[in-house]
Every structure is written in C-alpha cells, then in structure tokens.
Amino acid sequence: MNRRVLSGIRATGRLHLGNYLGAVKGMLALQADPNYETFYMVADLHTITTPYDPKILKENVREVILDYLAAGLDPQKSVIFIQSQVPQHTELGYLFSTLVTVARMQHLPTFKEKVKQHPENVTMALLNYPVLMAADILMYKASLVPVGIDQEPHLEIAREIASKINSRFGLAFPEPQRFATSGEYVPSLTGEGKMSKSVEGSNIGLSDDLAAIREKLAKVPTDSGSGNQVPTEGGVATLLTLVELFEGKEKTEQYRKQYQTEGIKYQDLKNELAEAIYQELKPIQERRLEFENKPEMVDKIIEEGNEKARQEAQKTLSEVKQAMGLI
C-alpha cells in the first residue's frame, strides 16, 4: 500500500514564494512519487482561528486552488480539497481533543505567538489549531506532512495524539514526519523573520511580474557590499537565500566571495535575481489564466476533491468512533 501525504495552506489570500518554496514544491515532488497518494486540501477552518473578513473568505479559498492548480497540482494524481467541506475534520478533531491536555496546548510556541500577535482573539478554535491539524493529517492515516519548520511543534502533538490512541484503542496511526524542502524557512524582504502575508513589504506573490518582483527587491536593505564576515541576518543574508533558491550554490558562492573581495554590485545582483524569480513564475502565472477562463472546470475538480475526501475521511471516522466505544 501507498504511503499518504496531507497538506494544507490557509486561506489568507493568493500564495507567496514561501507558501510555495516551503509547502507547494514539496507537495509537487511527492504527488510525482508513485511511492505517495497525496491529499491537499485548502485551510479554510484553521484560517477563522484568526481575525478574518468573512465577506472575502470564500475567494481566497478559491484563489488558494487556483494557484494550486496553476503551479501543478493535478487533480489526476492527488485530492484536491476544501477542509470545510469535509465536516469528518471537526468531529475527529473534537473526538482528539479528548486526549490532550489544556496545559499541553497553551505550552506551545506557536500558540504563545499568536497569543501576542492577537491579544483580543484568543479563542477555544486557536488553542485547537494543532489538535484540528492533527485530525487533517490523521484522518487520512498520512506518513509525511510538507510544511514549513514553523509548523514541527504541531506536528509533534499529532504524534503524540497518534501514539495516544493507538496505545489507548488499539488502532494504527502512523506517526507523521515532516517533508522539508529546500525552501522549507524563506526569509522575509524586510531582513526580518520569514515571509508572510500578513506583513507588508515581505513577500513576493506568485502573481506579481517583473516590474512588481524587481520594485520589492529594490527596497530589501542592503549595506556597502563588502566586508570580511558575509551577513547571516538582515536584507543581504535574506538576498543570498533567494539567489540560492532560484540562482543555484554556485551563484551564491560567486558572492560571497565578491563580498569579501571587490564587493557586490546589489543592483546587477537584485536585476538578476528579479528575472531568475519571474522565470520561475511565468509558467505558474500563464498556467493560471487557464484555470481562472474555466470556472466550471475547477468547480468540478474541487467537488470531486471534497467527495473523494469525504469517502477516506468518513472509513477513518467510523473506525475512531468504534474503538473509543461510540458506535
């Protein structure tokens, strides 16, 4: 039998470079693995966990598939879906949370840092957020997660929510792994943390073109260019990280050593790094066009996505049910 993969993005907006260096890359190396059957999904439940518009929620799942689509996600080869239309997640979700304590969620870093990115929205559904995730990943008994480092401290609770059950009830969860890419931390424009959506300046969109991607490079802080230690921080480690990502090892070396020698032109540097960057984006954009001129193309692959998923998800459901004695 095949090995599962489940990965989800939340509905936010369209997707970024680090959405799809850290996550999408790493879904399109397993769905081309015979070895893997994969399972994406779009976030929806895990994005009303923070302040949302929820006039606008909708789209942005939309745009969410649409940019899965367009960079290769073939409904073909993987499932494709909506984690609201699959209501097993909640129930599950729920059914786990009775395995794991209050303490054990408020101990969490990532929920200690949206404590203070939220201060006036800490709710029950953001102290759940990793109890839910674990029920995404769970339901489908999958092996291997493609996220980025940030999410590993909710990946170890759904091991420990896997281990749990399975010594508690019998059952058979595998305890999932994180499946890292190269891209797996891609810094933000601003020389500070990672990109994000919700800070402006950090991110280069998959949508943007040449002009947009060579304007937000213009603006990341650079120094005079040389120097004996090249940066590990700030604007100029955040360029050096980009020029690896798209450019090659090779290329960064290249400037490095210009760095420590007659120094680096940033301006020839960033002019190059903007078209290696929208090369890589072209087709994706090109191929999203396609998808946004068939409306009910995409209709149909996200029903058949959710009802696929709902037939895996309900045989997972029905087995947790039995063994904790509610059916």
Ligand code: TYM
Given for the second form:
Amino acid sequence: MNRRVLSGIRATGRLHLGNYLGAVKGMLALQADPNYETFYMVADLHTITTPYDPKILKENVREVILDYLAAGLDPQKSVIFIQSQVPQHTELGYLFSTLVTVARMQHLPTFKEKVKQHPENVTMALLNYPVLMAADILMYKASLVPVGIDQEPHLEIAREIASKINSRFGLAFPEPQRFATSGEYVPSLTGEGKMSKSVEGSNIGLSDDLAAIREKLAKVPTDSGSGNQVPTEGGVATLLTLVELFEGKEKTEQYRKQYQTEGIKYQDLKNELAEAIYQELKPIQERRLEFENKPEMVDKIIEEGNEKARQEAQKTLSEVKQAMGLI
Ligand code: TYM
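Switching conditions: you have the form predicted alone, so give me the form predicted in complex with the named molecule.
And the full complex, kicking off with our chain again.
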C-alpha cells in the first residue's frame, strides 16, 4: 500500500518564503514520488484559534489554495481541500482530546508562545490546537508530514496520540514523522527569529516582484563586511542562509571566504540574491495569474478535493468510533 502524506497551512493570507521553503517544497517533493498518496489542506479551523477577521477568512483560504496551485500542487496527484469542509476533522479531534491531558498541552512551547502573543485570547481551541492537528494527520493515516521545524512539538503530540489510541483501542495508526526540507528554518529578514507572517518586515512574499524583493533585502541589517568570524546570527546570517537556499552551497562558501579576506560588498550580494529569488518566484507568479483567471476551475478543484477527503476521513472516523465503543 502507498504511504500517506498530509500537510496544511493556516489561512492568514498569501504565503511567504518560510512557508514555501519549509512546507510547500516538501509537499511538492512528496507529490512527485509515486510511492506516496498526498493530502494537502488549508487549515482554516486552526486559523480561528487566534484573533482573525471573519470578513476576510474565506478570501485568505482562497489565497492559500491559489498559492498551492501556483507553486505546483497538482489536483491530479494530490487531494487539495479545506479543513472545515471535512467536518470529520472536528469530530476526530474531539475523540482524541479524551486521550490528552491539559498539563501536557499547557507545557508545549508553541502554546506558550501563542499565549505570550495573545494573552487576551487563551481559549480552549488554542489549547486544543495540537490535538486537532493530530486529527488532521491521523485521519489520513499519514506517516510523513512536510512542515518546518517549528512544528516538531505538534508532531510529537500526534505520535503520542497514535501510540495511545493504538495501545488502548487496538488500532494501527502510524506514528507520523516530519519530512524536512533544506529550508526547514528560514530566518527573519530582521535578523531575529524566524521569518513569519506576523512580524512586520520579516518576510518576502511568494507574490513579491523584483522591486519589492530588492527593497526588503536592502533593509536587512549588515555589518562592515569582513572579520575573522562569519556571523552565525543576525542579518548577515540570514543573508547567507538565503544565498545557500537560492544560489547554492558553493556560492555561500565563496562569500564566507570573502568575509574573511577582502570583505563582502553587501549591495552586490543583495542584488544577486534578489535576482535569484525572483527567478524562482516568477514562474509561480505567472501560474498564479492563470489560476486567478479561472475561478470556476479552482472551485471545481476544491469541491472535488473536499469530496475525496470526506470519503477517506469517514472511513477512519467510523473505525475510531467503533473501537472506542461509540458505534
Ligand atoms: P502555519 O500556517 O503556521 O505554517 C505553515 C507552514 O510553514 C512553515 N513555516 C516555516 N518553515 C521554515 N521557516 C520559516 N520561517 C517558517 N515559517 C512557517 C511551518 O513550519 C508550517 O509547515 N500547524 C500548522 C498548520 C497545520 C498542519 C496540520 C500542518 C494544521 N494542521 C496538519 C501539518 C499537518 C502551522 O503552523 O501552519
């Protein structure tokens, strides 16, 4: 039997390079491998665990779908769907919540981070975030999950739930592993932390044109350009990571040597890097435009994906309900 893959991204707007390199590239690699059956969703139910605007949620779901298709997710090869349109996820999430303690959830670093960001919004749904995510993954019996390294604590919870439900109810869920890409941690343009949607000036968007990319790179903080030790954090480290991801290891090594000898001219580095990033994004942007111009086709892709996902989901949900003594 083919092995299953599931991944998802929250609907907070258009994707950035962190999402693309950490998640979407892995999604594409597994989609291209005939040994895997791939399920890729928009995690709109996870989106509403933090403050959001209901007026633009649907729009944002659409943005993620369009970015998925533009980046190369192929409805002929992958089931592309919207989490909330497969109500079985919520139900399985509830059943799973009976297996997890509140204390375990409260101690997760991802939970603590969100509490810090939104102290006024520490809801049950936020606490339950990893449980719903485990339901997303185990629903399709996925053994591989292409996500960035920040999601590892959530995968640990999914493994714990799989192991508990297997031993307590005699089921056979796989314990899912993360599928890592070389961009599993894309640093922020500010030089502090990871690239993210919520931090102003930290990211490059998949839809940014060359001028926007240049402008954003111009703001990355740098130093004098030379010294004995090549920086391992801050803006210079971010630039070198992006050079490695878009221009290759050799180029990064050249810059490292240059740093320790005659010095780096950051303006040249940034210009070259902007070109390299744009070269990768350009075909994605062109494809996006094509899909934007065919809204009915996109609607159909989503509807068919939702339907396929619902069928698969119902099988697992019935199995779990039976094992738990509900049916
Ligand atoms: P979200 O929307 O926060 O993040 C989407 C994906 O992008 C990756 N990512 C990054 N990777 C590398 N460097 C970065 N700077 C960076 N920023 C974001 C994240 O690791 C993630 O893969 N909980 C998930 C959504 C989800 C999900 C699931 C994922 C819900 N259910 C089931 C997999 C399976 C999330 O945080 O998405």
